[in-house]
Protein chains: 2
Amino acid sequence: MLMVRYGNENLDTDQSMNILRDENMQCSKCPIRHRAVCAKCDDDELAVLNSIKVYRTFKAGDPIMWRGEPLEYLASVVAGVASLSKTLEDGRTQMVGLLLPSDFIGRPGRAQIEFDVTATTDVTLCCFKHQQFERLVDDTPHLSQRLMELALDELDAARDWMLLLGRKTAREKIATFVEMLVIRSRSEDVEGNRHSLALPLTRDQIANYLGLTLETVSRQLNALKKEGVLMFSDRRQFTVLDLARLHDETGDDADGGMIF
Amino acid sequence: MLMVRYGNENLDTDQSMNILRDENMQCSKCPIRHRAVCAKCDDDELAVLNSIKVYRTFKAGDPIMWRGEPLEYLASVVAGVASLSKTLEDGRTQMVGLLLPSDFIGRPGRAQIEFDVTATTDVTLCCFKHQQFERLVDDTPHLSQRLMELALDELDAARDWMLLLGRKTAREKIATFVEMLVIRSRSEDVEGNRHSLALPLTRDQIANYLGLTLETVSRQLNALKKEGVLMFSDRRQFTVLDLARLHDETGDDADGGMIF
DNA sequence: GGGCTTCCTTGATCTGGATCAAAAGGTCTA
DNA sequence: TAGACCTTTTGATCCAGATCAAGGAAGCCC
């Protein structure tokens, strides 16, 4: 998945917070500078975000946020992959987000959040301290429309999943999982109609994510690969070899429904 | 359901668009005026909104909405229900929200929806026209800011309701599902703990929201009753009689996640 | 009242995906 | 180079809920 690799020399590092102050990294070279939360701000808006900002990082499976707990920054992932998950009582849990970079962290007007987020991958995010950015956030309303359009983003990707989740058939749930990661990595390695990528879950967080068991996910993936749908290079790095067969697998309209 | 009856005399109606303009109806009388859009608005905004609005009614199973059609208006339920939902290539459908009194359909800044909004019943809409709303909501915070809360409530609910689609078993959605009912109608028949009130959608329409089958829904609620937490009165009305027993079987811990 | 239609219930059977179980790769450490 | 620990694959079995199939019950229109 998309890795931005930062520079270690000058960094300012508070280890037991993960927290980062590179002073070389400017927002205007950030790359999700065009789709984060910040989308819509103009410079001098920029300048005031890029000096209070800070960077912090997670290895995987580490927990960025439990539900519950107040909420101290608000973040954009920067780079990695992030999860927001769900438990029942007995443990049974559900993943409800999958955060990708320039996905946001946390909203204006809540003091926390009411599922637990977590890296599933290595990851960087883009943190602000929760009352400065409210703050900021009242005074400017190009981040507060930009915020709601990622939120609204949000809503439409949920209600896609629920209708996954309540009626796809297994199969079609690994289809529209595939075909969602290689819409949202568009810029990866393209030959042809061949999109080259990498899961950036296991098979049991697949199956978290997909509301069903990790044997199912495994199996599914298989044959997808024996019909000649995807191609896999080992576990993680995969290639959709007919694009067009694997939406006829999601179930979906040709128009489609889903937005990313 | 919370039905609300307007005088007849007063009204200009016309029949083809379903379109009343009532005169005596004022926001400031409005059963709904402190929870929908409008809630944050003072006297000043509120005078602009009744200038602006107008009233819609539609029957039990018309069509409110449809997917990719532009749209007209937005507008608020002011009483009955509606429902919004997604439809598969081969005709499986899915319930992805349902619209209390209060809830907003239509967002700012798009220009279509991305499911279809049908009347379960008899329903009527506090509608604006696009144009005119969203100017309005840019020189409005109280707008704007209200339009956030209710977007995130619903980010919240979809959220639920994934977990509920995705690890739900068929006991644990029907009690969650009446649980919702009970919460979200607080207002009604209660005499101690005992909660009196209807099922605002028929057995089919239930399954569409669980994902589940009708008869799956028939069995469940059956099951319900034989075990004493239901009491039905004839097949849409009912009482709670053991609230606690309810919430045991939603599967939900007892902070309980769900938001309505 | 009788014939529609729509909604709901109940029973019998089937099946997709869960669950249980075991083994095969891969990676890391030592 | 072995051993410990993951993640993943594959096979065998099971079961919750879907599907198929008949009726009932309530409302509506002639």
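Note that the coordinates shown come from a computational prediction; the quantities given were computed from them, not determined experimentally. For the two forms, the rigid core is made up of the largest set of C-alpha atoms that agree within 1.5 Å on superposition. Positions refer to the first chain, counted from 1. First, how it differs from the form predicted on its own.
- Relative to the superposed core, Leu88 undergoes a Cα shift of 2 Å or more between the two forms.
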Given for the second form:
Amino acid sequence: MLMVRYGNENLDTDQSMNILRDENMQCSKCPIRHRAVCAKCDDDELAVLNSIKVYRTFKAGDPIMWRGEPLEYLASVVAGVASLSKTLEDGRTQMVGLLLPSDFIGRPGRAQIEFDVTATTDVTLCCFKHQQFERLVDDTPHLSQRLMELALDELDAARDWMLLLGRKTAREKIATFVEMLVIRSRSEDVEGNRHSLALPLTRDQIANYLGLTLETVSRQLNALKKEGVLMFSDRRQFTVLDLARLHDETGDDADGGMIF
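For comparison with the form predicted in complex with the DNA, provide the form predicted on its own.
The text that comes after this line covers the one chain and nothing more.
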């Protein structure tokens, strides 16, 4: 086993795990600084967080956490995308969520993780030892306030996803998924109404996530391409050519009112 220094404690980790510890990376320079769990922390609070953090990296397809295992660390996604899933007793697996940069993994006060967490792309996490982080939450109002905001945002997203799975058509599901990626990507590669990014999931994984078949996902993405809403440079890299048109395809009312 490889021992990694974690603040004043040791963290056991498998040798196959690639550990990244950039001593020069300060919290104030972090790319997710203003939207992660530390967003409201002042300089003194950031200094404490900086002293107990460690970066861990995972290759696409690597398991990050298994459902039911002890929750030894909590983490923010710094880069990449991970999936949340649950497996039934008969082996069926359902993807129930995605974790994108600035999303938080784990809950203070919980002894174990409730989902399987898997890297769908290469992922970098900013990790905090569970017990150390809980002590810090008790002493840092800004941290506990931000955790509450993240939890409420997650609740809103879950309610939106209930609507998507229960009421939206296949076209609306695909458009909503792509729009979510655009909104969450915060990509700098934006030119007017165009947004370029990469699908973090295979089409088969998208089908699992949206409750569709692989054929339906491919058919709807191809239709959006033919209609000039999307442009693909390969199977994963694409550009949204018309964001307003994409939103129209989601079935959501732009002004928030009822759709008649």
